[in-house]
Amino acid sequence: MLRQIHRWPGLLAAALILTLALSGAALSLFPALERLSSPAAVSGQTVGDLAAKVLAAHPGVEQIRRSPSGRITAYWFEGDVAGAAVVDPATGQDVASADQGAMQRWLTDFHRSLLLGDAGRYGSAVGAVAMLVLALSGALLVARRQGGWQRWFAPIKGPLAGRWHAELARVAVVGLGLSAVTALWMTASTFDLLPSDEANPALPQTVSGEVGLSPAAMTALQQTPMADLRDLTFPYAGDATDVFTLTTGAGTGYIDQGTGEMLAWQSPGPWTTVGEWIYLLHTGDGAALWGLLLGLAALTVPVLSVTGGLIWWRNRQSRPRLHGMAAASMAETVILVGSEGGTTWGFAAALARAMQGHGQGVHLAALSSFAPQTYAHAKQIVVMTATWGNGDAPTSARGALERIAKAAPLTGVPLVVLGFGDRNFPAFCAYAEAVETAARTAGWALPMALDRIDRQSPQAFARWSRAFGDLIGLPLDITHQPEAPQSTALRLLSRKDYGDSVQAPTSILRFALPQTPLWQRLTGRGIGRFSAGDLLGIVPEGSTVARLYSLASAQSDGFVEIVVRKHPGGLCSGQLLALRPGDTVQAFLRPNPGFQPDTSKAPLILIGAGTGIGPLVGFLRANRGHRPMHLWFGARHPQADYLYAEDLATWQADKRLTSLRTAFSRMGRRHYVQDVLREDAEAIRRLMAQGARIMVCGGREMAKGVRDAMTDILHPLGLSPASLRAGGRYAEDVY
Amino acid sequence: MKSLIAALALSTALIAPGLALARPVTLTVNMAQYGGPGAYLAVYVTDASGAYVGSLWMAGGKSKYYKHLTDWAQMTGGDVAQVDGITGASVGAGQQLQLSMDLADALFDAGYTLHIDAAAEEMRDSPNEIAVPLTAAGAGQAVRGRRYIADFTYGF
């Protein structure tokens, strides 16, 4: 829900906001401008000494006015000729033409009316309701994709368009949403819908009759500082009977013109003083620094607009469509579809066209548009849902709890849930279990056990698929290899192997970062911007199926790479271990958020085996803040695979690595990484006790011996791996 | 052409009881190229004391900037009453604003004053830009403003 209000006044007054923005942030240069330009103040000076003074330089002097910025204009009659000067408050003497230039002019008639009168004002003002909508929106979900307002500012993980967007928006959305806020309250101000409450002294009864006293002998004005004028009129001349009229930014009154007493004197009330105020916040002119930071704010929008348009249309175009789709009501199959990224949808098309092809009527749909009631022939319902952040529901199925528990099950119809994740969150598949739960609550046949998917897997997924047609009586075996993102071609530049004497050929391969215009990069193509943990896909050649490895460098470090073992009979190591420098293989690039050191200065735990070394590698080379990290690494024999060795005797010499255990299955005591872990129980628990984190990268049986050792080193500090991972200390890259 | 019966905003003593005593009087104000936005306008009577009698127009729709026409304001206190019903669009430079209504004979040659007040955006405010005494004999003379209005004439 919240996303569609975020989306649709973002993508359809997309041209009036940049419009807005704009001409605001050309607009927020003038404040300054003027202070830049304005003669300086004298300081001390009353407004009686600057009366008197632009009283002698003009005798026909009629005005005084002193604008925010401090800049001081005089309007006079010399003759029967108007006059204007901005003036120099020492010498009360012309320095400036008083006119308004007309760009300026122009541009403030563009920015709150588009040169279109009272129609334009209203179309301004509906941008601006438009900008406060994406602001208030926005602000919820940055906190939501961060996870809480407390953790506004902690960093940004995730594609490149949609990192730029929330990182500029969450720095510009207080400036854009006061923008926003002070030019609704200025209309209201306009169109006469606020209160009025200036201050309006009625004029004074009588006055002395006496003319010719001079400013600077007048009381009232002697004791008023230059600082607090806005405005002083003169009396006209010759008129005994009229007086000076000084406004401050306190009150307007009356000043005898022969006494130079304060006659009258009034005090506006709250909504002049806050609409001053607001006036101020909106235009900079008073704070010319403020108003320069608007604009930047401003300047924002136009980035903001396309970094938002693009991540719309690129989770549009990860829906796919399905040709010959049953309607609703007609279809034998419902399948149901809760996606963030898009990826849930690429699955659920397959299921269906799987089904379509023995002759089912399929209809596919967002879970969020979840109505039992109107499917009159469904013979099965299946739910394919994502999870998004801590279990919350991903967009495309926003709601559909709540419809699940209102709606009337349909009997002797089963529903089917199938989650999609990743095991690394906490929240793995949290999103279908609550699904599951509440369709189980609310009477639904389950007759399928939750299954799911980790990472996208499409080997899970075909073994799902065969259950679920042994249960409708269908014989399906369905492989997905969801769509990889465009791939871009790799140049190897180095291997350095290990292994062949243990029977574990291994390399560590090096690529040169492939160089990707930034219009690709923003559209999702080409490599992004990546860090070591992410998760580098190969499509080996004669295969659709892509494999994954842990990325051992980040972009920073200028390469890609990669720790590979040839596993035996397996088509996308041999060709890897086959490339010479200079060959190429396709790639693409997978976030993996999950499998990423905190930025804190806590201790880090590394424990890695075999070419679970790698990612911990990344984050020790890039560890150039010297965070304690300490390294326990499991290879076979220290003459044949282990790798790194003399980069981690680098690090360890330069402080960026702390403390290095090794262990050896084939040689001496043939330890495994978790019995050295067992050795070092008393320091890890002195770790633990500091804060630390732990991050295991390996092989399954590698880490569940690791999290069974772990169980029993933190049980006396009351700790538990399931606890740590819940708290997001314990993290696994598992393969 | 504007057409307007009577200045209703006028004391009722100056509005003629049926229009018998009254004569229709054609407004004209040419603006002068002052180089700015459009110029709100208060045209208003005071009487031989000088003190406000009341309002004939009022050229600028945004009460909120009344303030600028300062005389008008301060005579009225702001009242935008005064103005209720004979209001109209704010008049750019080099354009003419007419006005078309019945005054009561009684407002001639009987010490009345016809005055203009003027202001824009950004720009001076000007009070009594036009001062101009009711008389049978000032119809058709054109009278010069100070800083907005380039003439201004009242005829029958």
Second form
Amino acid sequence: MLRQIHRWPGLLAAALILTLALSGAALSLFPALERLSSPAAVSGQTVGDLAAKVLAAHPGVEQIRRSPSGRITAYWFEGDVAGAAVVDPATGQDVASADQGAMQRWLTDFHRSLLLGDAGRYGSAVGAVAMLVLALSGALLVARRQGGWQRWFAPIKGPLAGRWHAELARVAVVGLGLSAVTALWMTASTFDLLPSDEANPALPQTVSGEVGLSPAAMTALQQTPMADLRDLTFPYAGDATDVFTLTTGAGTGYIDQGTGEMLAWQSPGPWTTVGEWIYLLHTGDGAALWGLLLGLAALTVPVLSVTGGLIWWRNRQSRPRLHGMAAASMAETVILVGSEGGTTWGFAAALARAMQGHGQGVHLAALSSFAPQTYAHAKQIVVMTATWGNGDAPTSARGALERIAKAAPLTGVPLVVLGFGDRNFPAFCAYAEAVETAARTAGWALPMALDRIDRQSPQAFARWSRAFGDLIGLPLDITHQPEAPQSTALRLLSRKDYGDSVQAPTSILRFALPQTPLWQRLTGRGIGRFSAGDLLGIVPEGSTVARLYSLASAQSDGFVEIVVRKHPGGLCSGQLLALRPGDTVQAFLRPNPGFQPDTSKAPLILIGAGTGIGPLVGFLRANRGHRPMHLWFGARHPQADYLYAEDLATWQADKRLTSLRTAFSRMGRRHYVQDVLREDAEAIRRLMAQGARIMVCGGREMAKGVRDAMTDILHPLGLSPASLRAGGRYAEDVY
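Output the form predicted alone next; the form predicted together with its partner chain has already been displayed.
So it's only the chain below, everything else dropped.
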């Protein structure tokens, strides 16, 4: 829902928002130009001194105005001819034309009303509303993407278009939001929709009747610094009953032209004060630097429009089109999808088309849009969802658990959950399990037990479709072969081989970082920005199912590196270990935000075994700030599979690695990494007392052994792996 709120104002009002933003950016330059071109003020000068100098230069002066930028403009009559000029406050002499300039006048009118008068002002207000909705919803989306407001300025990863969109949004959203709010306020004020204060004090009943006193001799004017001046209006020539009208930031008053005394004064009311601040915040007039910042914020709008459009188009293209799709309120079958990479959408579309072939009205949507109150004609709801990270919601399912928990179940409408995942990972279909649990707790009827599709198996999906067809009384037998994900060719630069002597062939494979054209990066193709700990998907020949490997390098390293062990019968690992320098392999990136070091200076406890050292090495390689990092590493034999031994020694010498402990299971007694952890229990407890974070990477059996050891080690501190995980201090990348 939040994405839709953000999306549609941007798509429908794009031209209007762009028009207002670009004209506003151009107007933001004028306060700074006016400040730079205005004659410098005289230190300590008073309004009386200024008025006397201008009166000497122009005996027919009627008004002196000081703009927020400091420019002094005088207005006069010489006979019947009106005159106006920018004056030098030091001399009172003319220095420039008072004419605003045709370009500035045109831009101002265009920005305020689109050159259409009152109708255009209403149109500009509509654009401001759209901008405000975009700013607020965009801020919420950035906070959600970053994992909370406290991580607002944390590094952003992902495809270039999405990254630029979020990067610009988080620095421009304040300026754009303020511009929208202040524009709406000024429009409401223009049409008298806001309360107002009495602007001037009551006219004095009696005056001295004297004339001819020089402004330089008037006490009220001499006590007013020129920097406070807004406006000084002179009395009508020859009228002894008229007065000077002085306006400053503190209020408006009347001054006797014969005695120079203040006759009446009125301070501005709250609505006037607020209105002046609103004007300053919107235009930057009087705060040139703020105006330039507003202009820069406005200039992000074209980029945000392009990148936002690319994100919308990419998301639209990633979801299969379902011709003849029924509206949610009319569909008999509602299929809701939780997907990260897009493959689950393909299975969902195959199911939808098969059911359409049997005359069913089908609605296909993201699981994040779960809204059963709108499914007025539904006979069944199907949830098909993958799992992200360690049991987290994939992108198109964010917020779904909360929606399921809050929504009342539909009477007589069953809900069926199908999970997609990879059994090699410990969180296999964990999010689908969470959805099923939430639905059961909420009271939904679940006539089918949760089924799980391992590694996008067409056979498993066909089996499930037959069982689902039996449930709803339709003959379904759906075969769907997922398309291979978009990938990029990586060329192998070098390899280091280990483990043959202990029957565990393992290689460190380093690939060249491909040069990705800007357009491909903007549309999410090619190899974009990545960090150690992110995932590299490899599509082996003869398969459409990718295998994921943790990255041991970051983009700043200038290469792509992974650690691969040969698995008996492993299609992908076999092909990778057969590569020779110069060979290529198809690959793509997947971010892994749940397995990244935080940005604090607290110690990091890194624990890995075998190929699990890959991302940990990447963290050490990037530790040029010498954050305390302590590594516990397990392998089979120091002469066989001690991965990165030379690098670890180098990093320990240059302080990127604070301490190193190893365990070898094929040398003397069997010694595993969890055994060394227990031996170092006191040292670990001291690190935890300093706020250390634990990061574990490797096989699931190793990870379980580490959790068990850490449970015992941390117990005296009242901590546990579970409590640390909840607090963001225990992360696992397990396979």
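We call the rigid core whatever largest set of C-alpha positions still superposes within 1.5 Å between the two forms. As the structure is a computational prediction, the values presented were derived from the model and not from experiment. Residue numbers count along the first chain shown, from 1.
Once the core is superposed between the two forms, does Gly138 show a C-alpha displacement of at least 2 Å? The answer is yes; the displacement is at least 2 Å.
Superposing on the rigid core, I want to see if Arg707 changes position between the two forms - specifically a Cα shift of 2 Å or more. Comparing forms between the two forms, the Arg707 CA shifts below 2 Å.
Establish whether a shift of 2 Å or more occurs at the C-alpha of Leu493 between the two forms, with the two forms superposed on the rigid core. No; Leu493 is a residue whose C-alpha shifts by less than 2 Å between the two forms when the cores are overlaid.
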